[in-house]
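Read the single chain below, which is given as structure tokens and is the form predicted alone.
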Amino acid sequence: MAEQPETDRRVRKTKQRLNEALNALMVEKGYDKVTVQDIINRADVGRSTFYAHYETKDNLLMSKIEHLKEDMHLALGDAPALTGPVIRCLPLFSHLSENHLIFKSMIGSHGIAKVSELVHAGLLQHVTEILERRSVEGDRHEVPVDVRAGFLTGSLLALAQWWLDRDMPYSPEQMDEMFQALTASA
């Protein structure tokens, strides 16, 4: 058993060193054109290696997909009062900004289509939940949830893009501040 917690370590950087080989290939040449070649050996890992922890280079993205949700649900955080803004996506912004690059290689408009994917699909739940709870608690909106919770994600996953694309022109604190002036009545 003494052997467990120095085999999770080596498991765990291993991991770790996989995840942060995929991330700067994304950024030099964008996901598409990176190999489990490349991934193997910028990590400087052997070939039984990588296939010990993932199947294909996209199950190693997945991983850093379900990491991604994890983020953003922390960044967004929980429901805002009833009367304030619908999401506070200052903290998103905040941490998009942090490792913009891989980000922009993710999610930009030159990102990769799965992963937009699932992060829409994560931020409309969250919304969701959010504009639900707001419901049962009294808000009165004559547009319905799911509409609004349509418009207010796609609303903020473009403005996203169009910010990371652009490698942000603006600070987190102004991108926060239009989102809002822009959706005030959602």
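Take the two forms, find the largest set of C-alpha atoms that superpose within 1.5 Å, and that set is the rigid core. None of the values given here were measured: they were computed from a predicted structure. Residue numbers count along the first chain shown, from 1. Compared with the form predicted in complex with the DNA:
- Taking 2 Å as the criterion, Gln174 does not count as shifted between the two forms: its C-alpha moves by less than this amount when the rigid core is aligned.
- Superposed on the core, the two forms barely differ at Lys33: its CA moves less than 2 Å between the two forms.
- After superposing the rigid core, the Cα of Ile65 is displaced by 2 Å or more between the two forms.
So that was the form predicted alone. Now I'd like the form predicted in complex with the DNA, please.
So it's only the chain below, everything else dropped.
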């Protein structure tokens, strides 16, 4: 949201146009099939201008979703809960629902690999923290913390993708409830 001032108006305009162009093209034909040429045509921006701002197409995508991690931290809450569900995933499902066109355009693409790595890593760290804290508080479990963390993180994201692939046949609230029920023994 809050970009740095970016003194020059021209720079702001150019970056905005490139972002909007990528956005539209992603939804139209999927991230993978969008070329740099497409982007600069759509944005009506010179080739050299693109490369003056971004090294690659992936780079542009990254800058677009840079603040995703911050959003996520805010959504998950910075103070890991000691009781109740390990992950409050309602915010995740809601966010996916709101931006589902963009996220669907990344599915199966090379781009999502980087994005979901980012999300995955952040989520994994969060879950691990909670589980470790609970573990020292006396919460015994037959399965080691690292496996549980990997499992919870992975299955949440897998379920999220399942949900998106099928065009969200349940509400975010339902998905949240069901995820909690399914992972009750984890």
